[in-house]
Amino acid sequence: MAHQIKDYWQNYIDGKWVDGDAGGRIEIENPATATKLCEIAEARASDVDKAVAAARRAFESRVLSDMRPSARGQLMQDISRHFTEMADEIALAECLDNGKSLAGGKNEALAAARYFSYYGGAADKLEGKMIPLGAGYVDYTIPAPFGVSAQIVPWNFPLQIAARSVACAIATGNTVVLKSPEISPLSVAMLAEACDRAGVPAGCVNVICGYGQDAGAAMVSHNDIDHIVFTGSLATGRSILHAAAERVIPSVMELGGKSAGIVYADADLEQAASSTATGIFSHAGQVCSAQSRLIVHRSVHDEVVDRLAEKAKALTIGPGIDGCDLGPLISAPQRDKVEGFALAGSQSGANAVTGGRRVADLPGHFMQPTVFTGVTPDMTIAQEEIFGPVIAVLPFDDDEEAIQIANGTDFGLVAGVYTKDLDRAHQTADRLTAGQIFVNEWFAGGVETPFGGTKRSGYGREKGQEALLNYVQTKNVAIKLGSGAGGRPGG
């Protein structure tokens, strides 16, 4: 494979690829080499009005909600079928712009094609119901589109993030408006490709790339949205809910975690050690649902932390297009901010038993995998998302207090559980306060299993058939049958 993408990207907006209105470009970075990749056209505040009518046009038309659920599932499986076919390109697209491997850039875009895949066979198995009220009356619900969905999405998981909630507009009915993330937009727009491959009407599905303070706030603030999407950091999380309770905008929420596993004494250490490593360091721990503590039984710690250091130990650092275990963190910024993490981790008096830096003898923004011992539950490094290869390992004595750490922050994505005792499992995964509990294997789930938060994590949930109802609004349907006097006044 030649290890090259064309120098320009477009927008895609109601069926075509465009320009910027203002002309403006974004330069897209290879963060292995921190050189210059390609550029991408810069949406604006205008481009945002367009491509938010181009949606309204399409759903004012009724061209995907009149659309037979059966055939709105094919177009879909359509889609997916696109995504298989173009997975080689994908995987380029994400190794260069986002510092995936190739093997890792074809699972985002077969990822994809199973979202389109899944939910394109629930298109038509979404249903209301009968609700009985009696001789001369009949009632039933619908479920119906809330219209123009706004989705923004970020730069970890672009792709397969973006396809899940496309996936599921489509499914129901909505149109999209969809803003690509600016410093790793490739992939995204390789899905406006496949639905426009596919032939997915003008105006259903429109992306475009922009900065989040311009052509994000424009979307999210529109007079003529309907429905907002949302995958990102809190604090952008919470401005974008101002900007929705302004116009009571229903949205869901996926706003990061600060995930615990807990490793009980009876548990397979070396299963659960393993399963540390691929839930802290996949993607260099830049993961919203990330393993980034890890709380022990004080009686298995140090050989825990003996087999998880080893394991960090044993990563080849460098460029995905190399085929190494730890790829780049997306940015130079992100590189600081998680190396800032880390000293202010040392600082503070935990003890970094491998990693801690950055890799200085690297182009790109690479850091070195971190394990954190000595730490306690009040430290930095134990309670902020710090989105980056490096965990934070505490110790416990009984099962309580293990449930208490893992409590203990303002977030509540996932967590998970190691032991071999059953009992242990389903009453600790019971006292988690988290969207999705995985038991001896961190990722466990997939595209059939609800994926969303709780507390400050977020609200709402992608994945699974689940999903489908954050896209719909029940719709009541009361009928007096004959002729005759009546109404049952209410509301």
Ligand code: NAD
The other form holds:
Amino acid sequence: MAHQIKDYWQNYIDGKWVDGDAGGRIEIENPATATKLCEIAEARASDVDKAVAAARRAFESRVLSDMRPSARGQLMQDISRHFTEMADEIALAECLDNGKSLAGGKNEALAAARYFSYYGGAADKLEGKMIPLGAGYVDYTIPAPFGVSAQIVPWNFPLQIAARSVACAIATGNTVVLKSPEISPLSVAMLAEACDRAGVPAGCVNVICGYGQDAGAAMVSHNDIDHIVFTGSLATGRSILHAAAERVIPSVMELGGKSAGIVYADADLEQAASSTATGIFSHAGQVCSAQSRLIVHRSVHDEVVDRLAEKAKALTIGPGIDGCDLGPLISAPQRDKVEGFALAGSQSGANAVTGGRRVADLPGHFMQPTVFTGVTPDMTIAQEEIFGPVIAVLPFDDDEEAIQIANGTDFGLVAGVYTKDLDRAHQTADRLTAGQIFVNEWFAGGVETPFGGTKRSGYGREKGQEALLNYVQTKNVAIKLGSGAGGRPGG
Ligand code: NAD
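Could the form predicted together with the named molecule be given as well, to go with the form predicted on its own?
Expanding to the full complex; the earlier chain stays at the top.
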């Protein structure tokens, strides 16, 4: 069956669809077939200038921040409705430019809809407080927007990540310049379309596509941005933080992970194996919170590994559009990188119980689902984010050792525990260094639950009510009533 997607996509600046200033275009590939899919206008520094200027004008006009918060919330509910209406189109785009299944692509659209309805509902519930100063004074706080929020998203879940950040920004009265990932930008262009259809005032949400080292770098070092939300790799996060430091710009950093699930001997082993398979093989492991390490009690090690390997072997590999379980990696370099990690794992003495190589007989960028045993904590495959369907299994003998191994990387995004013992689950959750802990189900949680890293996985939280606090700064208003003489010493 032929699936049509338009040949050329534009950027969205100041409420208009526009080409790049320099007329350049970026070619978008279908990773499942390694063929050209379409083109998108390439934004460069001069386009960034225009987008930031539009966002600045919109912010200074106060069109969002002066709007009654309930009306802002209603506008966001309208955007949400458009995502739902566009779900099939979005699903196809995510399938073709990102390698997801149609169901996975639809989930992106519905998650985006949910973010806008969730934060739309919060737009009129963000309150300041009154601070008692005694007779003759009134003092209160205002959760004030920062201004122009510069947002940069990665390619793995581009739409839902963009949606969670843009929704928070709009709910709190900020305006946005969003850069989509140059490798999978189509669903983010559809975010602009949803905003346009809902009647978001011109300039409040600007969406551009450009290369990271060019448009991305120009955005985060721009003189007229007030706030940065970055979701992506540790290396890029570091370089963005240098730019942010120059102008003392507040930043939310959602970076990588090397997340571990601990399986205690008393766990439901089928549940643990099944949840682990979901944790590592969903979207071919291209998930920041993937369960890329399995730390399993030695007494149940072989049984859990057998069950996991069985599930890996049962996965059908191929294009998501054909309903296969395991889709492609996003690009040839990404596939090469993941395969390189697997080869290095074998060379360092780990044993690929299943997988370990690329899928050579398919045209797209597919990697076999891979389970490594015999892994020691110091190995590269136990330390570095691979971002592919590769899991490192490490045995342990006592609880303390399990926690040490789990906490023994530079990252701390999420972690998990499999056990039937509630005390043990609580105690382990308390000891694990990560922003979110899953008990007995990897990826438990949702739009409502705060998400973000510790250590080199970043800081700040997205999702949940807590995320809104990253998009406002407290302004205090201290009022002296009447015309009495004098004042109190300030602080
Ligand atoms: P990446 O860092 O290569 O790119 C992310 C974005 O940054 C892209 O839009 C890219 O164009 C842009 N960029 C690149 N260089 C830049 C620069 N110098 N200045 C400004 N922008 C620049 O990451 P990726 O490969 O697209 O995504 C995968 C990474 O993202 C993984 O590490 C993954 O764990 C992480 N991630 C984190 C979360 C989270 O919520 N913590 C979610 C998804 C992905």
